[in-house]
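Here we start with a single chain on its own, the form predicted on its own, put down as structure tokens.
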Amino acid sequence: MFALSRVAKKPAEIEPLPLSQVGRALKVTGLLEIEGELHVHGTVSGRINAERVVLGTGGCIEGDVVARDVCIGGRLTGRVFALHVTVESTADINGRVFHNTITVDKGARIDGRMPWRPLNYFETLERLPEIR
């Protein structure tokens, strides 16, 4: 899924990770697998698979995201399977959070589960959990 040797490294030797947006004006459809860090401000229906991802105030996911960190500030219905998660103020989310480490700003919007998960279950993660 995305590559935990990331966490090991010191600030200064983290090159920064190469950037893919959705714009506004853009809706995709599909299984969205990238090497580095997606800003989505259109919509997204489908799973995303990144090191990270930054959902805009504008945006919206619907669908599984599968990060190593993900931050929240439009709407999502789906699945987050993610080490660290910030939730922004403007964050309207309908679904399951999975994360080892949250931040959650005044003002969002969550309908849902926020289940915290430790480190190895990130580290062991090949296929997602079937929706129950």
Second form
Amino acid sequence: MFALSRVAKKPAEIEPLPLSQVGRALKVTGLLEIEGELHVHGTVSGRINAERVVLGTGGCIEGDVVARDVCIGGRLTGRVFALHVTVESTADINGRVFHNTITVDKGARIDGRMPWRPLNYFETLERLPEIR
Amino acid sequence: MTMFTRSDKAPDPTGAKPSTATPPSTPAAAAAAEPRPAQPRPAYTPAAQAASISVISKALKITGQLESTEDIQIEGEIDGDVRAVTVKVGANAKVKGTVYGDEVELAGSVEGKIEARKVVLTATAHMSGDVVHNDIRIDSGAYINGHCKPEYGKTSNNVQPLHKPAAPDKA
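Let's see the other form, the form predicted together with its partner chain, since the form predicted on its own is already up.
Below is the entire complex, every chain and molecule, led by the chain shown above.
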């Protein structure tokens, strides 16, 4: 999935993550799959599978985000499945955030549950019925 | 008595400090607003202006649509339509679907259709499908299998570049 398998790789094999960016004017509808980092400053409606997702202050995501690290600074409607979640003060979240570790800045607006899950939950993530 | 006079004097120097601290903020704000006065939201910092670039890197695969009022650079794989002002499809990129734009520069592969005012097919381009254009350049080495029609803007179903972005980044 979001390559927990990467952990098993030797450090030398891990190249810097390729960065993709959804610019402010861009609106993407559908499924985004990336073996790397995705920055969202525009709008994404649909599903994101990534290693790391950064949602910029002006960005907007509607749908599910599955990643190892997620940093939320914009508006998010939907679900997040991530090991490490950072919620910045500019965030506006509506939905559930499944996490293992989380940081929430003062000022963030969160409407929804933020359930904790053990590590192995994320390893088997792709097989969970609730993801589909 | 001396205590009272001392306490009277003490607040004065501290009170003067905040006034000296405030001025620097105004030139900084003015500098941030200067670079693009035409933009509707001058509050954006230079860092946010970098956010206007859209890059689909080679590790990214998108199934669905992309719509932009600015430029898109594609190095990855897209299964769906792309709509933007300037679209650059990199050498290893693949697009299955229609690419609409004002300018389209193709170095990778498109399976579908290109509709743009200006089309450039570079030597590494691989185009399967029709090209609707107004101005085309095909470099030696480019593969093209389809019709080239100089009809951009002549048929009614042509899609013009989108207007300003809507609601999402209002916040």
